[in-house]
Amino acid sequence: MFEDKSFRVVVNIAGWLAMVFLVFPVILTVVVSFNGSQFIEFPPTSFSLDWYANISSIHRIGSATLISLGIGLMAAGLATVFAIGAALVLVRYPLPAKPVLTAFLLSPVTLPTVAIGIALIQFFIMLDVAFTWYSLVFGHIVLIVAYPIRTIIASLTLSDTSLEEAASSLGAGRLTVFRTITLPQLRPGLISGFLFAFLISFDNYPISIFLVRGELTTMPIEVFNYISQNLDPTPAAFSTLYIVIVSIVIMLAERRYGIISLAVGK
Amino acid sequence: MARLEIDSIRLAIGENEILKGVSLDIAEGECVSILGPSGCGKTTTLRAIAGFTTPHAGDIRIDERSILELPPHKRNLGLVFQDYALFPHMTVTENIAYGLVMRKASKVDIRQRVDQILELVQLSDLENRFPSEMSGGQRQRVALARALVIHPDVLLLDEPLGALDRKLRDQMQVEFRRIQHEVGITTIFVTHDQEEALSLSDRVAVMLDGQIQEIGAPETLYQSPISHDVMTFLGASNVLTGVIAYDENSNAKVECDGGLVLKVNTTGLKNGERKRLGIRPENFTISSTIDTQVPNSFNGTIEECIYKGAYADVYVRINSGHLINVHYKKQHGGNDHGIAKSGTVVIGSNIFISVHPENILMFT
């Protein structure tokens, strides 16, 4: 067996080897960014800040960023408004297969992406719909809403369905309950799973490479074209940009909501 | 203030038969509680009054109005739930408002009550602050003040000190009775805690498996039970069974076994029937002398003796081979009946305890 004070060390160790895996390509991108060479290199040789200047040269990126924020801002919002219905049935409500359902809610998880959005294409074309921004948003949410289900599913586990009944007997409707007390409780759920949906919608290809023509395409689209295209560490630099806000953004969120603790799961 | 009448009710969920046909009248002001253990389908009943559960036979009538069509925010009811189920994410004020708002006060008039009624639990100066900023007595007091401020007809409770710690039970509970006099309302709570049962109703029901097995004020109920299985319930209780026998004098006694021979006060009875016998602990006097004037008088050995602090549990085994609980008070700088050196009772000590045939209850 191992001694208390050594299994410590060795668990501090592993975890501490895994944390350097998973955030050494994010350090990686940030140096790059910042060299000064031509190409993307490691370990940089000379400091400059050409890259940033040279995002713009990145083709449509500012309306295809634009196009991103709006589909990711429509697809979660959505998204969590059908959440909010799906994990209250499911939490709260007598239901068969409960088990089985839930499943099927979060299957996009676990399907591959690209057989999602093949699926996706076929339908809308079946539809007469594709290739349109709304087609875009309904994508997006198939993709997404396993996410906001999750975390409120877990807010609503851990309300307190006596603050409900407390606010009915003191003359609340039904309607009023979940207005004022219901839905403050869900707030963390509500907020992490929006984010959540929303950061997943937003850099999102391999969905919306199949449902994107023309004047319709996303940031990630644009990204990667360029990539495919040119060498140099433009790319880093864009990618810099978009994980300081986003690391900015969940820091906030946690603060004040402590998301985190939700999308794990208690 | 209003009459509340629980009519037979009848809940089953499933093959299991919660309530058994339960029947409770509560008097306008009136302070009833319902002591069972739990699982006895007590806050069943109380879920049923508030609404959200429907019974399935019977009514439940408020000043002689069925309320059991009524969806729970119509039925204008106090609740006072066992976690106090405050708004998180509401300061006390916005708690009490609550209902007000939800009734469609006035903001002025909204403003007065809920400083009326602060003042009433004496919280005033806590009013904006979140219920995660309090102790458990002062969330108990804002649970309360939220119940009361919306004038309900009948105000309901649920276990509504048994989150508080031994000390300030004692204190809410003198709090409590001088709010719910204060107040006059009619008060319903449930509870397991039978001290907190007897102290602080007018009237105390008993509710064992699905029924009400018997409802008196608390003294009455106490001191004399109708029913062997609320005595036994109701604080400890020396329990023994005997068969009744009339001397030359037609005096009744019980003959238990053992040899044991009790005399008993109670007419009327069956000379050969059989009966069970309760004693309360407290009812015995314990002495190191016998003494011939009193009837009932037994010698035993002290077995075991727990210190309870106002009093101790004697356990005495007497010579018909019983083992009789017996409380023992110290008088104060009086005779310690010779049983107690320096204040602790010897075990092993020979004594003597009695006890008066009044104090016998007899059960079928």
Given for the second form:
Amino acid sequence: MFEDKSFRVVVNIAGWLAMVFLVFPVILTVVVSFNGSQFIEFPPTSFSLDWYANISSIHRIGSATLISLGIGLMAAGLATVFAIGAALVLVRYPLPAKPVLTAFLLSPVTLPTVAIGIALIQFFIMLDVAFTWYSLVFGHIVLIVAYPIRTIIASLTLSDTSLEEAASSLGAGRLTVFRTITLPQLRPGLISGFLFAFLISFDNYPISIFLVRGELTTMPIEVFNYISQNLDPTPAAFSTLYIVIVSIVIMLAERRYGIISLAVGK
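Next up, the form predicted alone in place of the form predicted in complex with the partner chain?
The next block holds one chain only.
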């Protein structure tokens, strides 16, 4: 009994330390964004909102954010469509070497993104489509498709197949069954997978840096370029706004669809 209690205490302490380790950079960014100094300081010596007004000074931040938004929406939408087919095959059909195929489809999550970027740029140069919208969207799809696959697989695993069988026995065709029975049951996985895929695509830097050129540039690249030339807290102010918006979106989606539990496969 004493050993079990000691083990729980150790696990709780380790969990809280891990949470502090993960959350501290976010807290640091938010605090620095209100720094009144011309340089990044922690703790701040004074407080100011001037750096929020200075966000517009980041080169092409408006157009780059719109490009990231467009790329993220297209990549996440196409990745979610691809993920539906992949998840249906993996869950509903017997396949040889299914674990190997599943590991392959989910491998972009574990592979170094720089290695993926180098491979993609070499591939697109061979096809003579490098540094275009098409290559950027496809590159992001390769990176993010694993997330909707995982959440849709979770939804399929939890879905009630007897409803589909009942609809089929009443004369409904496969397309009708999928549209009226299967797809509504997949809605939580679709929405959460799309959201995760979009957020990862929207602020991706390691893949995008290999696939952009000239006017085709994304928000993370422009923010990084600003950081490399300036030492003021403007990027922290921009990041704080981004953190607030993303946090609100995730909380609303979690409250409605339980995206966190789906993401961890519960």
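Residue numbers count along the first chain shown, from 1. Quick caveat, the model's predicted, so the values are computed rather than measured. For clarity, a rigid core is taken as the largest C-alpha set superposing within 1.5 Å between two forms.
A14 is among the residues whose C-alpha shifts by 2 Å or more between these two forms once the rigid core is aligned.
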